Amino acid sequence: MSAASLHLAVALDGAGWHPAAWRDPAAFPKDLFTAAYWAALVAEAERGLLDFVTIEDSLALQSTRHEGPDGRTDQVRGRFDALLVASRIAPLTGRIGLVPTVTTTHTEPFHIASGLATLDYVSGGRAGWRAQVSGRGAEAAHFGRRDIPGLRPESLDDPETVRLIHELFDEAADVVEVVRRLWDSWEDDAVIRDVPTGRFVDRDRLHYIDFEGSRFSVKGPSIVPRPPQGQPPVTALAHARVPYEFAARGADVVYVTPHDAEQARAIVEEVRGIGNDVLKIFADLVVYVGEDARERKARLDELDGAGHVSDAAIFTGTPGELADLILDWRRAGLEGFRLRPAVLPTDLGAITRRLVPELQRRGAFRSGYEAATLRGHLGLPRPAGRYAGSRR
C-alpha cells in the first residue's frame, strides 16, 4: 500500500461525539459558539496533514430522541450553520478540505450550489459537501411546506417507512444532480473581463439547466461562475443499501459504518456491486485515543449515565492499535476513514500528533500535501463542464 493511497478525514462536531464530552477537562465548553474554536480544530487537522473535515449540521436541536427534542440540560445543545463555519475557516488554511453538512430535504437546490460554490472559490478550490436528508418531522416543522411522519429505527420495515425512506433518497438524487448542473452552468471560459470592448461575461457560455422534477424545477444558470474545481465533491453517509445506491448515483465519497474488518469487506463488495468502481469508500470510526482512552470513556460514559453507543464503530486503545485496526480494515477494500473524535481537542489531537506520525513511520501516509484541491487529495481529475461547447 502507497503512503497515498490512504485517505484520513475527522468529522467534527460540537465538544466531540461523546455526549458528555463537553465535561471532559480538556474541553473548551465556554468556545464552542466562536469563531476561534473552530479555526483552531481545523488547523489542527491540517497539521496532521489530513485530507479534509466534515462539519456535522442538522435543522432541529441535538435529542436523544429520535423525533422532537428531549428536554435534557446536560448536554450540548445548539450549533452553528456549518457551511457559514466553513466559510469563515477557508481564508485561516490552506490545504485542507472543507466539508459542511448541508440537508437536501428543506434546502433549495440553488442555495445549495451557490453556497458550495462560493465556499470552493474563498478556500481556493478546498470545498466539499456532505449531502444529508432530513426523515424528522420536527425538522420538517419549522419550514411548514410539508408534513414528514419521521422515521424511526423500529418501523423500518413498515411500508409507509419504506417508501417514505426512498421518497426523500430520491428527491436528494434530485438536488445533487441540479446541484451538479448548476456548477456547470457557467463553462470555464464564460468570464472573459474584456475592458475593450465592454464585456465581463459571455453569455453564450452560461447555460440554462432546464431541470424538471417531481418535486422541484430549476431553470438556471447559476449566480456563481463555475467552482475552481469544476465540481466540489459531494459525499454521502450511508447504512443500507438505499443511501448506498443515492451515494453510488451521485457522490464521490461515501462514509460507511462497519463493525470488523469481516462487515467491511462485506459492505465494500455490495457497495461496489451497484455500479460505481470511481466511488471512494471511507470507514467511520470512533475513536478514543492514547493509553487512557479506556478510563476517559468510563470516566464521560458515567456522567452521562449511560454507554457510549453510536452507529459507528467505538474505538478505545493507542495510537499504534488504531493503525493496526487502520490498516488491517484497508485490507477489506476501504480507501480512507472518517475519524470521529470522542472529545475535543483532546483525540482529534492524538489523531494529528500521534496517529499520522505512526502511519508514516509505516509508510502508509504521506509526509506532505501533494495537491492543493480537494479532489486532488481524493485523486479525483477535474472534470470538464457538462455544457462545454455547447452554443445558446
The other form holds:
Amino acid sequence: MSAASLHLAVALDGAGWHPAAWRDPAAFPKDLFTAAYWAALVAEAERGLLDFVTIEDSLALQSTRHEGPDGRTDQVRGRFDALLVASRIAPLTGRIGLVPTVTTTHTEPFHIASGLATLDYVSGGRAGWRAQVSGRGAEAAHFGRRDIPGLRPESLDDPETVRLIHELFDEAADVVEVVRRLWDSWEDDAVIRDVPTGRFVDRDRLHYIDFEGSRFSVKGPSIVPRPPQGQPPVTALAHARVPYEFAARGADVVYVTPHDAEQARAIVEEVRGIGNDVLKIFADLVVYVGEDARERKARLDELDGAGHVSDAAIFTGTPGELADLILDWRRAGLEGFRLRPAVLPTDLGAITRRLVPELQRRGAFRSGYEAATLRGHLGLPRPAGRYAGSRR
Amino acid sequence: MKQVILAAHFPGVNNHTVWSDPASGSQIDFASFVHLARTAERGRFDFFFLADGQRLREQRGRIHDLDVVGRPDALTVLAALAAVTDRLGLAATINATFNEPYEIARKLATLDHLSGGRAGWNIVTSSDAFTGENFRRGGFLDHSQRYERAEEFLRTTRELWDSWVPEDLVADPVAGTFAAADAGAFTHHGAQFDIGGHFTVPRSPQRYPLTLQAGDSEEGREFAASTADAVFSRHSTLEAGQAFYRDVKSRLAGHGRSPDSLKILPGVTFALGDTDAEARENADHIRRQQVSPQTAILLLEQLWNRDLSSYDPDGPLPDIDPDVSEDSIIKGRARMHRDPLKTAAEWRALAEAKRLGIRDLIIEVTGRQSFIGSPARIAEEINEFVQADAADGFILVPHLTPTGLDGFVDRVVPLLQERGVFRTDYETTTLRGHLGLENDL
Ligand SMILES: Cc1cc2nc3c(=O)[nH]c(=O)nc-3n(C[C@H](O)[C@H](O)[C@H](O)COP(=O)(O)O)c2cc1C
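So the form predicted alone is up there; where is the form predicted in complex with its partner chain?
Below: every chain and molecule of the assembly, starting with the one above.
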C-alpha cells in the first residue's frame, strides 16, 4: 500500500456538519461571514497535507425541510458564494486543492467554466469543482426561469420524480460537457505574440465548441485561456444509480455514502460496473474525532433537540479508531475519503493533528506534498486538449 | 478644492494594450493582477477596475487575433485580489443581460464581505445575439429592452441586499439564536423578474456595493442619473468632458439627488516622460505599437465595413466608399462611426493634406493619449480637469500589463498629493468611503 495513494479531503460547511455545531464552546459563530474564518480553516487543512477542501453551497437557505425554508432560528442560516470563498483563500495557501460547489441547474455553463478556470489561475492549478444539481423548488423560485416541483426524499419512486431526476442529471451532464469543452477551447499554446505578423493569438488554436443539446446550445470559445491544469478535476456527490452514472461519465472524483465496509464494496462494484476505470471513488463520512466524541455529539444532539442524521455514515471515536475504519473500508476499493467535520474547527484540528499523524505512522498517508496541483495530488495526469491539432 | 478620484483599469481587450513591447507581461497570470493592484494601492487609488466581454470579437467572420484576447472571470479574480490588498476598491464590469439578479447579488455581497466593504459593480447592458450564443438563453433580449432589464436588475439586487437587516444575524450561542426567522425574505414581481424566496448572504459592509454605469445614450445617462454612484465615461477632452459633466449632473435633481452623489470618471490613457518633449516621443512610439500595419487595415475596415485586406498599410486610402448597409463586419464590439461616408470624406481630406498613408492616418485619427507630458504637466492637467468640472477623477488605462502604472504612481501621484488634491493615505476602509459616498445610503 503506497503512502501517497490514500486521498483525504475535508468538506467545509458553516460551523460544521452538526446543525448545532455553532453552539459548541469551541466554535466561532460570529465569524462565519468573514474571510479570516475560512482562511484559518483552509490553512489548517493544508497543515494536515490534505488533498483538498470542498466548500458547500446552495442557492437557497439551509433548511430541515426539503421544500423550502423552515423558519428555524436556532441553526446556521445563510452562506457565501463558494467559488468566491475559494478564490479569496487561494493566495493565502500554497498546495491544497480548492473545490467549491457550483450548481449545474441555474448557473450558465459559460460562467461556470470561466469562474473555475479563473480559480485555477489564481491558485496556480489547485481548482476543482463539485458539480451539484439543484432539485429544490425554492432555488428555482429565486431565478423565476423554470418551475421545479421539488424532489422529496419520501417520493423518490414517483414517476414524476423519476422523470425530474433524469432531467436534472441529463442537464448536468450537458453542463459538465460544455464546461470541459470550453476549458479545451483554447489550445495551451494559443497565445503566440508574433510581432512580425502582428498576431497576439493563433486563431487556429481557438475553437468553437458548437455544443447543441436538447436544453441549450453554447458556441464558445471560452473567454479565459485554458487553465493551468487543463481541466480542473470535476467531482460529484452521488447516492443512487442515476447520479452514479452522471459521475462515472462526467466526473473525476465521486463521493459515495456507504454505511459499512460491505456496503462500500457493493457501491464500488456498482459504480465500477458503469465503466470508468479512472474515476476516483471517495467515501463521505461525518466525523466526531477524539476521546470525547460521543459526549460531544450527545451534547449537540440535545441542544438541537434531535439526533444528528445524515446521508453519510456518522463516525464517533478516537483518531486511532477512525484510522482503523479508513483502512478497513479502503480495502473495499475506495481511493479516498471526504471527511465532514461535525464541529469546526475542533474536528478539523483532530483530523490534521491526530488522524493524519496516525495514518502517517501506519505508512498510509503522505508526509509531505509531492505535487503542486490538485491533479498532481490525485495522481491524475494533465489532459491534452481535445481540439489540439485540429484546424477549422 | 475638489479631491481627485483615481482608479486603475487592468489593460485588456483592445488595441491600446501594447503586447508587442518586451516589457509586456502576461494578461492572464494572477501575478500580473497582483502587481497592478498592489501598485494602485501603493498609490492610494480609489479602486481597481475590470472590463468585461463574454464572447471573443470577430471581424469578417473570424476571431480577431491582433489584440490581447482572454481575460479571467472578473468577480473570481477580484475575490483573490481581496486577499493581497487592504483598502483598494475592487470593481467588476458585469452585464445585466446574461446574468440573473439572485446570483449576481449573492456574488457581489460575498465579495463585499470578503473584502471588508470594497466591492464595486459597473453594470453594463450588452445584449447582442452574438454574445447570446454563449448562453443557455441565446439572444433573448431586444436591444430596446437593455436598460429596462438593467434598471430592474439593479433594483432587484438592492431588494435582495436589503432582505437581511444587520440585526438579523444574531449568532448568540447562549440564547440559541443564529438568525432571525424571516432573514433574507423577499418577493419581486416585475416585468423582467418575477422571483421570491430567501437571500443567503447577510447584510454586507457597504450594504450596496458601489454602482458604476458605462453607456452614453440618452437612456444610459438617465439610468446613471437615477441610480448610479459613478459613471465610467469616454469623454476625456476638457470641452467634451465639461459638456458631459454638465449634462449628467443636471439630470440628478430630477431624481431627487445632489450633484455630489454621482461621480464622473472618464477612462483615460497617458504617456509620461522626463520632459514634455520626451513624453511626446514616448507617446508616438506607443501609438505606432498600438497600430501595427495589420491593425491599421483592421481599423480602416471598421469604418469602411468591407474587406480591405488587399490594401497596402503604407499606401493611400481606398477609392471605394464605405458599405453603409446594416450588416456589420465586426461582431462583439459596437460600430463606432455614426456617419461613415462623412467620416471617410474627412479622412481622405486629411490624408491628402498631410500626405499620410493608411497606417499613419489611422494613428492620427484614432485613440490619442489623453494626457501626455512630464509628471508635473500631467498632474497639473488632471487637477485642472477636475477643478474645471470636466471630471471628478479618472479611470486610468495604462498601455502596458502589468507595469503600466508604476511610473504614474511613483511620479505623478506625489505631485497631486503635494497640491493637496489627492489623499496621502486612506482615510476610510470602504470603497464608498473613499469616494465620499458613505452617507448617501
Ligand atoms: C467607457 C465605456 C466602457 C464600457 N465598457 C464595457 C465593458 O467592459 N463591457 C461591456 O459589455 N460593455 C461596456 N460598455 C458598453 C455599455 O455598457 C453599453 O452597452 C454601450 O455603451 C451601449 O449603450 P449606450 O447606447 O447607452 O451607450 C462600455 C461603455 C462605455 C461608454
